[in-house]
Amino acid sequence: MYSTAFCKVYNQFGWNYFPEAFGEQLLTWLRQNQVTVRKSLDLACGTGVLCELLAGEGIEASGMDFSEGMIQIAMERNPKLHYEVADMITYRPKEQFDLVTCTGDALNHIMRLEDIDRIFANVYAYLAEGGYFIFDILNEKEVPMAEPIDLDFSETVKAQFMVTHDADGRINLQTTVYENGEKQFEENIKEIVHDEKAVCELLQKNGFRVEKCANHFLENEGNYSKTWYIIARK
């Protein structure tokens, strides 16, 4: 679970760029494919940015996240939307959704394929017939080991990021934040790369039809990503 300090940095200093960019692509995809969504759920919704974008289009959007800090910020940003703290491995709401999303490589925080299998089984249960489950996962090439990256958030606040891999193939993103030259906190986030073919096989095992697994979301994108985008339908 992200610390309260990291959640604040996440919200204040630019990590919202991905849900914003993905949200615009998603809205374009919905229009292009004439998909009508009345109710949506964003798993691992973070600070609720994607939910806000969908709600702005008249969709009854809701979100859940394992991090209390993220949900607190999401509720502060837009108290009219429904958010809750939960573990998506066991999360199984009673209502049905036309669209379920899980972005920002959230599934790469789930270390075991057995747990991803459980998530897929649960999503299938609360996804409406004909509904879509859209998510992304990391590509191996997206997370090479790298030298530390320094970012200046302001004249006084700096951050350093470094990606490393351990002997078991897990990815560690170390984030250190400094203010006025003094270290304020350090966060170590663990992820793991899952084989996209194995992930798609788990979707099919749970009854989904995989409509797309590609390194781009929209067909007319000029720059392809190193992320796998997966579109599955019930």
Ligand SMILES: C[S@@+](CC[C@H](N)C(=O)[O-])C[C@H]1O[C@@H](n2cnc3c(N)ncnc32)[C@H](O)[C@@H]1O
The other form holds:
Amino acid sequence: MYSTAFCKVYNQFGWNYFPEAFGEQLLTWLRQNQVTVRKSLDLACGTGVLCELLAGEGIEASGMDFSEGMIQIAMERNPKLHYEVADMITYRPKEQFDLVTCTGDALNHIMRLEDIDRIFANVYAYLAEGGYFIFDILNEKEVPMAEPIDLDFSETVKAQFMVTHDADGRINLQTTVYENGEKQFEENIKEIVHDEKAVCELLQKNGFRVEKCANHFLENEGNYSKTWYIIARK
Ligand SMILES: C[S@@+](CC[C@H](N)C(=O)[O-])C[C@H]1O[C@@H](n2cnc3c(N)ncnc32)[C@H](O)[C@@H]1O
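Can you return the structure of this protein in the form predicted together with the named molecule rather than the form predicted alone?
In what comes next, the whole complex appears, and the chain from above leads the way.
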């Protein structure tokens, strides 16, 4: 779970760029494939940027996340949308959705493949027949050890980001925030890289048809990235 202080850094730092960019691609994909979505759910929705974009298209968009700070920001950004604080491993709403998304490396926060399996079983239960489950996962070969990145928020507040690898193969994103040179807090976010083939097998085991598993989302756009995109259908 992200601390509320870190959620504010996330919002201010501009990581909202990722869901904005993906959201534009998703809208293009929906148009290109003539997919009509009435009701959508974004798992691990963060600050709610993707939900807002979908709602802007007339979709009844909702989101959930287990970091209260993220949901607080999402609700402040758009009080009209429905958001919930919950853990996607156990989350199983009663209603059905014709689009379920989970992006921004959110599934890389789930350490155990058994838990990914539980998420897929749950999504299958609340996805409408013919509905799409679209998500991304990090591509292992593209996660470099990074030099610290320094960022100035204001005259007095500065943040430093650093990506390291633990001995057990996990990725650690360390964020340290300083005010007037004094350390205010440090957040360590752990992620793990899952093999995309193992992930696709789990989808199939849970009844999904895998329509796409590739390191780009749209065709012919040259947008090859550090991320795998998976389109699964019920
Ligand atoms: C890198 S952020 C991405 C947020 C958003 N999807 C985006 O693209 O901006 C990962 C999010 O996953 C959420 N998360 C991680 N594990 C979760 C879980 N088990 N259930 C629900 N949310 C989770 C975190 O709270 C965080 O908001």
